[in-house]
Every structure is written in structure tokens, then in C-alpha cells.
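Take a look at this single chain in C-alpha cells; it is the form predicted alone.
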Amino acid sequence: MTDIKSLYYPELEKFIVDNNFPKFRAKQVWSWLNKGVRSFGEMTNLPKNLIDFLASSSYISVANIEKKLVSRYDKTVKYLFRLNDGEFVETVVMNYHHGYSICVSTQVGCKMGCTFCATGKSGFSRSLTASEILAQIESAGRDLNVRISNIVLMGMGEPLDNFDNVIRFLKLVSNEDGLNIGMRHITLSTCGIVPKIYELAEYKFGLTLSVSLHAPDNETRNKTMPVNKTYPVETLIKACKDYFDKTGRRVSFEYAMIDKVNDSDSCAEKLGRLLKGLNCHVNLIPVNSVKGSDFKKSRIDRQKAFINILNKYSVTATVRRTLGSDIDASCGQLKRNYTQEGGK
């Protein structure tokens, strides 16, 4: 079964030319598509031939709503979503002064391991196709009636793991004839896979690019954060600096701020001294409470030494504001909760 939503417009109109089917025919499903149905019968204007002819060898991606949280301190609004195979897969939106944002999900699960995150103790199952990362931002839109204007790969799942598909996304997410997202209004996380981070480069999207670093130095990294064995801090630092200079885009780095693991001042002035010079900008989240893990967020007195002591190395830095936390907005706490309680 073709995966239609996630075809590029050449490859969708090959697809309906090559079963002989006339050309005009591909611009017609391709408008269907990106108005966002969700079956071939809402397509009205199409002949019964052709709707059957795609029923029957295609297919077009949804995520069902299968539990929604909202927050009642801000509005923050958690989805569960299933698939078509019944996969589940957490997104969230964030309702800010300059629009909505969304944190969707490009994997079923994680491979990564990180000790502070609770997608990657749930297991991994699978990547997701261009068209679930899709199905995910125009479910949440529909059902708040809203248009969702920035996007934030930073949900279950490793971006650069499923590098294809996520290219493959980005591009029909920021085509002006589908949801239209600008690459600038598009931020992409990693935890630090070097070779896909030069690979990316070379396409100079324009989006931003933000590195989950959470330490300063390789043995503290190591414990938190395995892929470090693989690609050291030095590897990585290196590689973001080489990013900037490649594509124009200062870089973002993530820093849970853990306490009495990462967040003590001789942290800080090795972030400091690690980070001076590179054109950056460091966010500060206090990790969040995860079943099964002993690690607690930084006080509010450490939060703040750490921004002082970076700021003398010139690297600025903030406090990400915490939205949610009321509803465990952050991605794998509601999957894990919900399969383990028994769908409940």
C-alpha cells in the first residue's frame, strides 16, 4: 500500500499517471490531501474509479485522538494519538503570544537511552513516516480550530534517527500549497548525532537546530546520555560550530538541570568555557519528575548562579518557562502512563 500523503507532487502525480489515469487527476487528490482528509470518499470531485483505485492501493495517514489532557494553569493542551497500526504517540501545543506551537513526535519510542527521559524507557518500536509527523500538526489543529504556526521536533523520538522521513517532512510541511510552515518557524532537536547533524547542514533549511547537551564534559554526559560514547562532547561542539558556519543559524542547546548532577557552579564554568565564542544560546529546563528515576530539578538559587556564571563567558542563557505541569507535558510520560495502566 502506497503511503500517499507522504509523496512529493512529482511522485504523487507518477502515481496517478503511471495507472493511467489522467495528469489533472494528481492536482486534484494533492489539494484533497493537503486540506487535510481523511479518507478518498471525502474526495467529491474525483470519479468513483479513481477513489477506488486509491482505497484500494493506498492509503492516507491519520492520528486518532485517544486521550487529551488540558492544562488548567496555562492552556497547554497533551495529546495521545493513535495510528493506523494503533501505535500511540504524545504531541503537544503551546499556545504563546506569538501563535501556537506544536512539540510533535517522529518516532514510536526511543533508541537513545537518555536516563532522564521517560519515551526512552518505554522501549522503541518504530519510526514514523513523513505523513504521521503531518497527520499529527493537522489532528491538533482541527480539533482547536486553530492554526498551528511554529513546530518543534523535540517530542518522542530521535529527529536524526529517522533522518529520511524527517527531511521528507519538513519539506511538504513548509510547501506553500500544504500547511505552509516556514523552515525559520521550525526547530529541530538532537541529542547529538554528529554525521546526520553535517548531513542536515548541507541542506541549509533555515530551521533552528537544537542540541540536547545536559552536560559539560564527557564523563558526566556519559552517565545521563550514552550516544556521548559514540559522538563526545568535543565531537559534537565541533560539529555545531561547523553547523553555524555552514547554514548562518546559531545553534540552541538543551540543559536539564538536574540537581546535584550537572547544575553545581564548576558545571557551569566548564559549559562556559566549552561554549565561549560559538554563536549560541542555551536553554535551562528543570527536569521533570519521571517514575522509576531519582533525578530532581535543580533549585531555583541554582538556576540562576548557573545563568550568572555563564553570562561571564558570554554565553547567554534562560530558563525555559515550564508549561504543562499539571498534565506531564513533557512527551513518553503520557504513552507510558497510558499502556501501563491498561489504556486508561
Ligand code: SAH
Second form
Amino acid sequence: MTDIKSLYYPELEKFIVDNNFPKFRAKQVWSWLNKGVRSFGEMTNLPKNLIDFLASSSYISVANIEKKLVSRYDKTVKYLFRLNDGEFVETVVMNYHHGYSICVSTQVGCKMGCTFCATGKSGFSRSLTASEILAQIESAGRDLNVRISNIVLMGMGEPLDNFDNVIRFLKLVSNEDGLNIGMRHITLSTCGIVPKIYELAEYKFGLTLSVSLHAPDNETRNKTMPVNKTYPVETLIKACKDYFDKTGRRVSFEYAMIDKVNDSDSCAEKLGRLLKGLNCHVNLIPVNSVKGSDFKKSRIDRQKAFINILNKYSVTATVRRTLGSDIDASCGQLKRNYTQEGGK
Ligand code: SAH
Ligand code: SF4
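Please show me the structure of the same protein in the form predicted together with the named molecule, now that we have looked at it in the form predicted alone.
Below is the entire complex, every chain and molecule, led by the chain shown above.
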């Protein structure tokens, strides 16, 4: 079966023409798909033989709402979506002053096994197709009746471990016939798959690369992020420099502060030395506690101390505002609780 919403327009046109339908039908199908229809029957200006052909040869990816939680504090919304094959992914919509941001998943689970991450603890099932990433945005936008203007690829999964589908998604979502969300409004977060960072840089997209660093040296990072054993800190930072040189885009570093693991003054000094001179910004995040691991949030005064030390090295840092703290808004947690309880 053809995953019709993952096709670029020229591919869709070829598909239609190769199957002996006139070219102009491709435009009609493309326009319906971009309107977000969820079945071929809704394409009311198509002849029956084309609808029958599409229904027997193709499918439209959907993200059905299985569960929806709304934060009482800040109206952050978290969805558990069911995909065509019954797999579940999580998506979060946040309302900032400048509009709605969505945090999408790129895989069902993740292979990377970071010890502090709920998704990493649940293992890996499969990668999402481009259309399944798009479907999360369409479903949430439709349900909330809002235009989503910013995307972060920071949900379940490692985007650069699903490179081709993610590139396809990025091109489709920024297409002016589609959701038309520009690259400047997109952030891609990675645990640091170095060769793929070089590859991504070659596309020269205007998106923001966000690197989950979480430790300033190999000894500390090896303990929490297995990927570091393959791509150690110094090779990762070199790739980030290259990314900036090629794209002109400042790199963000995520640093989840874990009590007594990576939050000492000496960690901050090392981080400052590591990032000094690099065009970047550090987001400090108090780690979210996850069932099955005993990591604790750093004390508040550690955040201040970190910022002061980093500033000494002319590295800017801010503490990421936590939204949706009452609804387990960090990805992986809802699915983990839901599937472990057998669904509610
Ligand atoms: N796989 C990608 C993107 C998804 S994870 C990556 O790792 O970057 C999105 C972000 O959430 C990453 O920065 C990740 O390190 C962070 N994260 C995972 N578990 C967390 C937790 N328990 N507390 C705080 N941040 C966490
Ligand atoms: Fe995967 Fe990112 Fe979680 Fe690590 S932090 S296990 S890379 S989703």
C-alpha cells in the first residue's frame, strides 16, 4: 500500500499518471490531502473509479486521539495518538505568547536508551513515516481549532535515527501548499548522532539544531547516554561547530540538571570551557523524575550557580520554563503509564 501523504507532489503526480488517470487529478488529490481529509471518500470531486483505485492501493495516515490531558496551570495539552496500525505516540501542544508550539514524536519508542528518559526505558518499536509526523500536527490543530506555528521534534524518538523520513517531513511541512510552517519555526532535537548532524548541515535548512548534551565530559555522559560511547563529546562539539559554519544557525544545547550527577560547579566550569567561543545557547532543564529511575531535580540554587559560571565563559544560558507539569508533559511518560496500566 502506498503511504500517499508521504509523497512529494511530483511523486504523487507520477503515481496518478502511471495508473492511467489524467494529470489534473493529481492536483485535486494533492489539494484534498493538504486540506487534511482522512478518507478518500471525502474527495468529492473525484470520479468513483479513482476513489476506488486510491482506496485499494493507498492509505491516509491518521493520528486518532486515544487520550487527551489539559494542564490546569497553563493549558498545555498532551495527546496520546493511535496510529493506523494501533501503535501509540505522544504529542504536546504549548501556548506561548508568540503562538502555538507543538512537540511531535518521530519514532514509537527509541533505541538510544538514555537512562533519565521515559521513552528510552520503553524500548523501540518502529520509526514514523513523514505522514505520521504530519498527522500529529493536523490532528492537534483540528482538535484545538488553532493554527500551530512552531514545531519542535522533541517528542518520542531520535529524529536523526529516522533521517530520511524526517527530511521528507521537514520538506512537506514547510511546503506552501501544505501546513506551510517555515524552517525558522522548527527545532530538531538530537542526542548527538554525529554523522547525521554533518548530513543535515548539507541541506542548509534554516531550522534550529538542539543538541541534548546533559553532561560536560565523556565520563559523566557515558553513564547516562549510551550514544556517547560511539560519538564522544569532542566529536559532537566539532559537528556542532560545522553545523553553525554551514548554516549560520546558532546551536542550542539542552542540559537536564540532575541532582549530584551533573550539576556541580566543576561540571559548569567544564561546560563553560567546552562551549566557549561556540555560537550557542544553553537551556537548563530541571530533570523530570521518571518511574523506575531515582534521578532527582537539582536544587534551585544550582541553576543560578550554573548560569553565573557559564556567563563567565561568555556562554549564555537560561532555565527552560516547565509547562504542563501536572500532566507528565515530557514525552514518553504518558504512553509508558498508559500501556503499563493496560489502558484506562
Ligand atoms: N531524541 C531526541 C529528541 C527527543 S527527547 C533527543 O534526545 O534530543 C527531547 C528532550 O527531552 C531531550 O533533550 C531529552 O534529553 C530530554 N529529556 C528526556 N528525558 C528527560 C527527563 N526525564 N527530564 C528532562 N528532560 C528529559
Ligand atoms: Fe531517545 Fe532522546 Fe529519550 Fe535519549 S532522550 S532515549 S535519544 S528520546
